[in-house]
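The chain below stands alone and is given as structure tokens, in the form predicted on its own.
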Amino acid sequence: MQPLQRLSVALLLVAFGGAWLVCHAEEPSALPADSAIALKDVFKDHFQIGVAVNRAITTGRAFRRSPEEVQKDVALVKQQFNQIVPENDMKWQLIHPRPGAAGFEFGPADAFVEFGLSNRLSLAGHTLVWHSQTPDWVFQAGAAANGPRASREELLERMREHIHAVVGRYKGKIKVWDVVNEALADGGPDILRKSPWAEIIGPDYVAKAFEFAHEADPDAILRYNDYGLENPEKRRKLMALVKSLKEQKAPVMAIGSQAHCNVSITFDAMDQALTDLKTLDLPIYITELDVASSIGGQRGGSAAPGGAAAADKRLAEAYAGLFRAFVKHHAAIEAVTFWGVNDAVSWRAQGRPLLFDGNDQPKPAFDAVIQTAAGK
């Protein structure tokens, strides 16, 4: 460990003893993997710290990573986080690939739940209704391949059966659900995107999904989840949607803001977004946090100038700004969940968007995030 790293660790450990000391360094330093400092402990008085986990982590079966790497990923989840969400295994395409009650594949989702419960982690479910990663048969009459579209009544019944089956199976175990995902239109005047759900059922499909989820588990917290809420126009649409849902008496109980960002994100932008979201008077969850250290594009974009060291510094600065905003608004935020354990397993791997590299080693951004808990 380098001297600067030892100093940073020492100061943070003193902080846990009751008095925060301030140390100014030229740039944040990465902490060792075996450090006693864990995100879940540092932010325990602010919000939960979650992470999206893949099937290799929940089953222990390596896929695209060696068994040794998977075990390190598992250890990192246990060390740093206190809440988990499945990255893919509860999306309709994987959990219900074929029509009817016999068409469910619950094995991977069951493994996720067992992993979480056995490790005393809070569980969130993702996602029940989405326009993407939903099999074509869901929207077809009689589930016939290449057939005509289902009727409103047929699709509503499929939605109800799916939600009741999935939420009902994990009732009392999964306490929070992303009920409807990414229903908002990105551009133009429309509030909702032109998805098959909206085109077949109509705009009330969102309210119906929340009604069905509440029927299946009256005690579960039901979230609406979307991306791009750092954008004022997207937030305007979200606020209109939530107002409409409340008018329909739909049991929407929380807002999920994905926060898939790039290094251009600022404290001011997130501060304003959270200030606006709080006016909805619903708990806020940061559900899919990552920050691409390259410029532009959801999955990474072009390489940022200055090489790896400069990219690490920009990433650390961006994360510090985000977490300063999260800490400022912590009374309204229930959880902050990273979308992936490390860069190697991230859907935005080219952008190196997380706090840990592909070897599960903390990056300078980790130290920058830790320091925000002290108000730095």
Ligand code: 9MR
Contents of the next structure:
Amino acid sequence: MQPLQRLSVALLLVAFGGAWLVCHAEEPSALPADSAIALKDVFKDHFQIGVAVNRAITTGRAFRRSPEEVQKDVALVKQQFNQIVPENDMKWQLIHPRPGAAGFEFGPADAFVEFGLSNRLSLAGHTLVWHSQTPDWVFQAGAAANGPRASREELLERMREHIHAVVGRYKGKIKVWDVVNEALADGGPDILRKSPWAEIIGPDYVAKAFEFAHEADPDAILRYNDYGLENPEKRRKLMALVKSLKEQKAPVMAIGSQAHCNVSITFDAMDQALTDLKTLDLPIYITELDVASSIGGQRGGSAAPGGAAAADKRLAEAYAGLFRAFVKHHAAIEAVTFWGVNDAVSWRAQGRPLLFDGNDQPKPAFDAVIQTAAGK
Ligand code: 9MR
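Write the structure block of the form predicted together with the ligand for the protein whose form predicted on its own appears above.
Zooming out: every chain and molecule, the one shown earlier first.
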């Protein structure tokens, strides 16, 4: 700044004096220290950068976080991301808890859509058909609490009604849907897991769900979404399922790879996964990215050895490997979506698996990810 400019800035400050200072002093610092750098900008030539948001963020109402924390989380979403997905609010149990047309609870899902549209964020819907978080009545004859199971025809009709109601409501607003979630079996020879969907309808339930979603919104991109695709055996099943869906002429239009990883993940593992998935010739979305850095189970586990700094370093290395692979294959990847905005709200908070800490400050893994955009 030239001396003359400096002088005029100083005069301006004196002129607006107290009011300026009070105004700014009262605003909580909502942005990370280096607020100039945003993931969505750094990767704008590669893919969208998304985040799963919870109800506190979309409604602004404090839930497990203080009002100030929620305000900071909202600011971080707007600053860093250009795509959102609801972490829970479109799951059957929450959006359609009771039978019949009057059994829907659209309020929180509407709030998600409104939040996204008013902040010009791309919207993904999650999820229409899943073995988990689906009320028992869905699988019962007459939607009764107990009694015999529904027939194939009855369950297909219930699935059709649900998909038409949910996808139809947000037609033209939600551009991409996780139509079927986690249908693949873990381990064993079976391709599909034994879920009530598969048991009652049969293996074509997956194709049917895609047909119904396509009827409800012919312009929506319809994803098949699953986890563990870094594992070659699970990936083989995914590829068999998608090939079979294509043979059935089901409108499967994209692959969702959740990518709930652990710190042992490497560039090579993700590179190989993406190389294989690309042979399906469908766009790939990384839908639920996080990297747990604690040891132990998925949700918890003991503290990482070597303390926080060592854990931060390992996490940064793991994320760098992943993003180097994403950048290498960026032409096939539409979006990379993190499963939560920060460590405090993550479903596996103890594993501190995200790029921002519980105060919404960027961790070393954030810097490592940013570096990869420039091919480092
Ligand atoms: O993060 C979600 C958590 O808050 C829910 O309790 C849980 C059950 O609905 O689902 C979590 O999200 C899951 C996602 O919907 C599907 N893939 C695995 C995710 C992590 O469990």
